[in-house]
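In structure tokens, one chain follows: the form predicted on its own.
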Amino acid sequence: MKREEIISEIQRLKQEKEAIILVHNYQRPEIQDIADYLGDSLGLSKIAAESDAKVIVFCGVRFMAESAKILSPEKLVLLPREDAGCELANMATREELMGFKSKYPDACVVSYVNTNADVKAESDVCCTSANAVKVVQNVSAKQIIFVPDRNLANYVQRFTDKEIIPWNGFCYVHDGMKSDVVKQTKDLHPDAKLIVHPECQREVIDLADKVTSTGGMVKFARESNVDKIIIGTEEGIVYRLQKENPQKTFYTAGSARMCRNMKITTLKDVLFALREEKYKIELPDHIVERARIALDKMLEYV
């Protein structure tokens, strides 16, 4: 089939199934463009949560189609391509996380959307890049296991005199951006604003003019007069930032860094999980019903 094909049976089948294709900032540039809605993890989870439709099309990784699970069970859920996983989750496990909670019994667990299903299910509460800052300083406790990405936790951290225990996890993308060289682009477009991540390296932040998750640097591209902004996170999002502001320039943080498993997604798989509804996320009752609860709190700091 050719291209157009594809696009146009799939939109034939999301129409027949009342299903919805929910698109991270992260995937290729043809997989956005069929996006009934395109955004971050916070963003496309209130989504999950709100939505009418029977048929959740997730192209992300796995943990985004959990939780979209987690949030409405009574929906089937699809994750287009059963091997897109994420290597920052996958560094948290439950048996781990439960020998932290013994070692440190008054602490709260906040975790990170980017983890598995169990996990949540044994935290006190979730969160995103987006407000991770905000729950952190609302929970009661003044000792937190924060899982699993130790950059998150580093930077969460200046901006509370609480104790945060950080999980030794990091995204192999943002971890990998290395100041110098991010240094580098800077001296190239001195007129150009950083905006950065908060996944990456103390040191890459340091040198940002603004931190924030990819919806902040959504709304800080359309709503800034800068015209010139260099982007410290995965690739993928540039393609957004520039259909959607033509009149401005973005520039990677030195060579673009890309997900791998954010980038297996194509067409063609989208069209075999609505044609053939795989591959179905599928959860114990007892872990939807924890990490729900997890999930519904972070809801609240938004």
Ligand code: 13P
The other form holds:
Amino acid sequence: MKREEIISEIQRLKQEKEAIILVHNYQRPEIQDIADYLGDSLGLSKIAAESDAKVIVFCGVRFMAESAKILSPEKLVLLPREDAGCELANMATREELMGFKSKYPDACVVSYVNTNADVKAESDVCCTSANAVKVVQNVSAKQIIFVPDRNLANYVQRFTDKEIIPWNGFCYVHDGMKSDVVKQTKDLHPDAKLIVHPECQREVIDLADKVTSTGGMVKFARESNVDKIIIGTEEGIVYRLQKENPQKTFYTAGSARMCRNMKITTLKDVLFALREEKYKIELPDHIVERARIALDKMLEYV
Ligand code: 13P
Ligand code: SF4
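So the form predicted on its own is up there; where is the form predicted in complex with the ligand?
What follows is the entire complex, opening with the chain shown before.
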């Protein structure tokens, strides 16, 4: 099948099944182009919670599709690639978290949305990179177990006197970005602004003009009058930024960094997902019920 035929079949099936396609900012360009909604983790969770579609095809990674299912359990939620996981999310297990909880019985558990559903079910509240600071500032406990990203935990600590107990997880895409390389890129483009994701290491964050989620980057590129921007996150977002702001110039902070799981979904996979209703996100009721409390609380801080 030619690309145009695949796209028109996707559109036909989408209408027939009353489906919507949610796409994360890191996905391949051709997947971004078929999105009903393109966004960051927080924005897409909100759409999943509010949409009246019967089917959600989630082009992203598993924790995102699981969050959509938890927020809309009555819907059929499909992840076109069963193997689209997130290495960061897999760095925290429920068993390890239970151990942490018994070590710090008075602490509140704030879990980054990049966690598996059973970890969310043991958390008090979730957050994304877009609202982590707000969420932490609003919990009443003085001690917070922040799971699983250590860099985001350390970043959030800058904005609160509460004691953040960081998990030792990291995202290889962001954590692997080295400050000397980022500095070289800044030196090459002295009139550009550097915006980075808070999953980056402290030394990279310290070089940035702005630290924000992928949704925050889209907003900054659109609303600021800066016309040269260095992007410190996964390279997929540059396609969207360039498309929406053709008069501006975007650079990656060093060589482009790619998340393999964000890139495995193809148009053929989306077609297969809609046609065969694969791969269904199915979670035990007791996990959905408990994880929903933490995700609903997160959505109070949109
Ligand atoms: P955002 O929520 O900022 O889109 O980030 C998601 C993610 O996976 C970062 O690596
Ligand atoms: Fe997970 Fe990192 Fe990929 Fe985001 S970029 S999905 S945190 S591995």
